[in-house]
Each structure stands twice: as C-alpha cells, then as structure tokens.
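Take a look at this single chain in structure tokens; it is the form predicted on its own.
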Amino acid sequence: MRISILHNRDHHLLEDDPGREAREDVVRVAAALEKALEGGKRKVSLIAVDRDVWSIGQALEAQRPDVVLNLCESLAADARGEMVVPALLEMVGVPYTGNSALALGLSLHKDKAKELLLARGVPTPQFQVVQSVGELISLELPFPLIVKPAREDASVGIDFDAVVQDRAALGRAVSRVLRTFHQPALVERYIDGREIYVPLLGNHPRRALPLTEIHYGKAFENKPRVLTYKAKWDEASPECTDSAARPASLTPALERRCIETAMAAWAALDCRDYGRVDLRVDKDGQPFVIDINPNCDLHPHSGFAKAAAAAGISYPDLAWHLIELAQERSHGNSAIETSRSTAARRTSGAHRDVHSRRGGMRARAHRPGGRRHQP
C-alpha cells in the first residue's frame, strides 16, 4: 500500500507570524505518523506544501497513493487554506483522512460553526462577530466577555488579556485581534467553569476516548483560566507549566450529558473520522461548546493520543486506524492488510466501545512523556 502524509511546511515564511509555533509543529506530526506507519507492505513518503497549491498535484501524480493522511492545516500560513486540500484531494479522487472541506471550513469560521450549533440546540455561549471597534457600540452580551480572532485555531490570539471586564478592555483587545490578524474578532461570552475536552473517533460507530480536562495551577492565580497560545506552545512558560490535561473526574451522569453535548456538535458541523471538541462546564452542571476540532493534533504526546493510549490503542493502530477510516468510506469496507500483527488486530477489535471498559481506561488515562496539550 502507497501512503502519503500531506502536511503544510509554511511556518517560515512569514517574519511576524502569531501562529508560528502551531504551524511548525505540523512537521513534527508528519514525521512522527510516517516513522508509526512504515513497515510490512507500506510504502510511506511525505508532501510538503508551504504556498503553492497545485505542487500537492504534482506531488500526487509522482506519488500515486492508494490513500493521504492529510494533515494541512493552513497554506501560505494561512488557516483558511485547511479547506482548499481535501477539496482538492476529492476532485481527484484520491482517499483521505480526516474531515471534509465543508467541516474545516465550518468549524474555522467560528461564527458559522456557532450559528449551526444555536440553530440544532447545541449548548454554546452567546456571541457577536466585531469587524470594527466602532461596532461595539452596539453589543448587548454581558460581562465577562472573551475576544478571539474569528478564523483561527490552536489558542492562536489568546492570551489573559483576551479576558475582559468592561468596556475599555473590551475595545483594546477587539483592536488586538483586527490589527494583528486582520479579520473580524469573535466576542462571546466567557463561562468561568471546567473546561472538558471530548476527543472523538470513528463514525460507524463514533465513540469518545477518554475525556481529559484542564487543571489550571498557579500561574493562572487572580487571572482568567483559559488555555493561552503560551500554554499550549511555550513549554517554558509558566501558563504551559501550569495547566496541565489530566484525566476528567466526572460523575457519570455529567460524563454522559458532555459526551451528548459533543457528539450532537459533531454531528451540526458534519465532521467525521476524529477529532475534539472542547466544552466548559459551568457551576450548574451545563457544558457549553467552545470549540470544535476536526482534525486536531495527532502528535504523540498530543491529548488524543494519549487518549487514544488510555483506551488501549497504540499509537501505531491509531495512525491505522485512520487510514482504515479514509479505506472504509471509499471502498465501502475495512481495509485488509496481512503484514499486520494478530496482535494489533485484537486491539483494533477490543477498542470499539471505549466506554463499557470505564475502570481499566482510567488507571492508564495520564501517562508520562513530553507535555503537550491539544492545538
């Protein structure tokens, strides 16, 4: 079998890019895929892609996959570019991993995705798009309030004072977000509460791994407690030190009501194969979704796939797993390939309700290695 990792290597080329970090980090992830896929019968090779669209073509050609696990998540350092490549790999007809166009691009225009989410009755916080300061003059939404920018991921744009309490804070982090990103801010309510995350995986069946949340330290003493773009990508930060993913201690009823909550937003914005969606819980028990992501980091120190590892899939089967996914949706059945072991088989088989194994997953939920959370 011909696999190719699709990946974007465009984190150079823009000297003042707020998401440099997040974008280099894609190559780790394609290094690390193709070292967990190689073996056997597979032959694995890597495309590269920074700004030019139509090389990924080319690429194909020379290549010729029976399958890309695609991990594009922006062209020419741009988050909106993730859409143009299974657009692209559709047309040719060629397989892929991971979610659609239309759910990339629904779940990065964070105004849409919520739009969708309030019109299914899907839990999500109140919101406005701003396109100018001006514009606030008519915002209605009580404080707290938190400001992002509309069309970006990975905590991109988030920091404490993203946070705010009045209205002069408001207007400077509104201003923030329009200069240095250059597209509409989203303002929306800010739910001071946990914050949950629900990885997803498969369709038929869809099943979440085990849920993880967020445990804010020291460093987030006297300040909001939101995942910054620092504690996510700068491991030497204290805000990175401090926030660590760890486990969730639910109760089962409210374990059940956010997996509810997650699956009804997966299915709004029509995602598949894998993913997360992040949830805060507020002091009376309700989830809220925050945000939504398809095709989320696979990394292996990444929260998914420590997850995944929890629920007892290496992290081999899991890249697998995906590829299968991708096979299944065109061919109409599993992928069948000898080369692999009896025993990844039975570790594909064992984790199809992850679930119903409640005690065992737990105990192994948080495992050591590099600390990563999950862009």
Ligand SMILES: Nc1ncnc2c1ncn2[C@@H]1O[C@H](COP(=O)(O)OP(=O)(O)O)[C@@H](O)[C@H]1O
Second form
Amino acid sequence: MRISILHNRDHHLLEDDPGREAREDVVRVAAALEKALEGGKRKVSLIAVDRDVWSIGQALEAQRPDVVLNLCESLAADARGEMVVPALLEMVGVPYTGNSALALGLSLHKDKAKELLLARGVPTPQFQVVQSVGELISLELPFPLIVKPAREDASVGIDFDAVVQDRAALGRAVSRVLRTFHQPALVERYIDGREIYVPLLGNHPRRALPLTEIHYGKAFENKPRVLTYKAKWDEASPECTDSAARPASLTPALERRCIETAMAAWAALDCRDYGRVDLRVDKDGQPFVIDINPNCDLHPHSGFAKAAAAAGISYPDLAWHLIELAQERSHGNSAIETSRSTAARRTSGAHRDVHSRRGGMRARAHRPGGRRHQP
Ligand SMILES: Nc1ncnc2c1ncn2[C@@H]1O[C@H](COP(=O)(O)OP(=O)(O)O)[C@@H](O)[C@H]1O
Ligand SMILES: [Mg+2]
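Let's compare: the form predicted on its own is above, so bring in the form predicted in complex with the ligand.
Let us now look at the entire complex, which starts with that chain.
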C-alpha cells in the first residue's frame, strides 16, 4: 500500500507571521506519523506544500497513493487554504484521512459554525461578528467579552487583552484583530469557567476518548483564564507552564453532558474521523462549545494522541486507524465487523470503558524545539 502524508511547510513564507510556531509544528507531526506508519508492505512518502500549491497535483501524480493522510492546516501561510486540500483530493478521487472541505471551512469560519450550532440548539456563547470598529455601536452583548479573529485557529490572536470588560478595551481589541489579521473579529460572551476538551474518534461508531481539562495556575492570577497564543506555543513562558492539560475529573453527569454537547457540535458541522471539541462550563454546569477542531494536532505529545494512549491505543495503532477510516469511506465499512486492527477493536468499546483507562494519560509533555500545547 502506498500512503502519502500531505502537509503544509509554509512557516518560513511570511516575514511577520502571527501563527508561525503553529505552522512549523505540522512538519514534525508529519515526520512522526511517517515513522509510525512505516513497515510491512507499506510505502510512506511525504508531500510538503509551500508556496507552490500546484505541486500537490504533481506529487500525487508521481507517488500515486492509495490513500492520503492529510495534515494540511494552511496553504502558502494562509489558514483559509486548509479547506482547499480535501476539495482537491476529492476531485482527484483519492481517499484521504480526516475532514471534508465543508467541515474544515465551517470550523474555520467561527461565526458560521456558531450559527449552525445555535440552529441545532447546541449551546455556544452569544456572539456578534464585527467588520469595522464603527459597528460596535450596535453591539448589545453584556461584558465580559472575548474578541478573537473570526477565521484563525491555534489561539492565534488570543492574549490577555482579548478579554475585555468595557467599551474602550473592546474597541482596542477589535481594531487590533482587524488591523493584524485583515478579517472580521468575533465578539463573544466570555464564559468564566472550566475548560474541557472532548477528543472524538471514529464514525460508526464514534467514541469520545478520555476528556482533558486545562488547569490555570499562578500566571493567571488576576488575569483572564484563557489559553493564549503564548500559553500554547512559548514553552518558556509562565503562561505555558501554568496551563497544564490534565485528565478531567468530572461527575458522571457533567461528563455525559460534555460528551453529548461535543457529539452534537461535531454532527452539526458534518465532522468525521477524528478531532476535538473545546468547551467552557459555566457556574451552573452548562457546557458551551467555544471551538471545534476537525484538523487537530496529531503529534505523539498532542492531547489527542495522549487521550488515545489513555484509551489503550498506541500511536502507530492510531495512525493506522485513521488510514482505515479513510479506506472505509471508499470501500464501505464492512471492515468494522471483520478484519480490524487492534486499534479499531479497541475503539469500539463504550465511552465508559474508554474513560476508565484514563489513568495512563500523562500530564502535558514538553516537546523540544517548539513543542505545542497539548491541544
Ligand atoms: N467564549 C469564551 N469564553 C472563555 N474563554 C474563551 C472563549 N472563547 C475562547 N476562549 C479562550 O481562548 C482560547 C482560544 O480560543 P478558541 O476559540 O479555542 O480559538 P482557536 O480556534 O484559536 O483555538 C480557548 O482555549 C479559551 O481558553
Ligand atoms: Mg481552540
């Protein structure tokens, strides 16, 4: 079997890229997955995409893969290119892992994703999209609020000043997003509560892997408890060391509520295969969806890989299972009952079985050379 791992290698393209660290990381993920999948009769090749988007077609032509493992998060240093890649693979007719153009596009357009959630009755904080500072006159949301770029990911554009308590700070935060990112700002009610992540794996059936929670420590005293860009990417910063991701300790009722909310959000965006839904839980125990990640980090030290490990799925088994999910789409999923790998068999247990093994989950590991926060 020929497997091509497709990833962006575009972190060097922009002189002043506010998401450079996030972009750089995917190169390491591709290398780790290449190693995990090698062996047997498999030929694994990489396709690194930089500025020349047309090179994808040429590489596919040369490698003729049976399946593509798609890790592309951006094209030419622009996150909006993420959704182009599955569309192209769809047209070429090669099976690929992960989410469709539609799901990736919706999740990146946070306001569109939230409109869908609201239409389906999935709780997400009230919001408004703002294209200019002038539009703030008509804004009626109560403070505190959080301001984020409407089309970014990986905490790009999030720092302590993103959380605002009054109109003056709101104006500054919005104008910074408009100026820096040349895209609308999403103004959202700030939920001051626990931050819980729900990793999801598989389609028929779909399982929640063990949930994690961000623990905000000293660096967040008298500060908004938000996972800033620094907290995710600058491992030398106190924000990073003081925002550990740990196995979530929830009452069974809250855990069930979090999983149900995450599953409903996932289905609303037509997501599939693997990814993560991020929640904040308010003081009344109500989970709110703040972010849907259908192309989440798959590094061996990522939260997703650790959650899989805690459920008894090794990294090579996880990598192989993603390939199987892509193949099921093109060959039908009869494989579910028959020739499954150990990974697939392990994921077909009930939520509860999976959760009971969470003891194996380690605290966030530090990754040399620009590691990423566990998400
Ligand atoms: N409505 C909200 N209430 C409280 N915190 C939030 C809210 N939205 C975002 N955050 C904080 O900001 C971080 C990044 O926001 P998120 O929407 O996940 O953006 P990204 O897509 O860049 O990861 C979250 O991990 C969380 O800590
Ligand atoms: Mg997020």
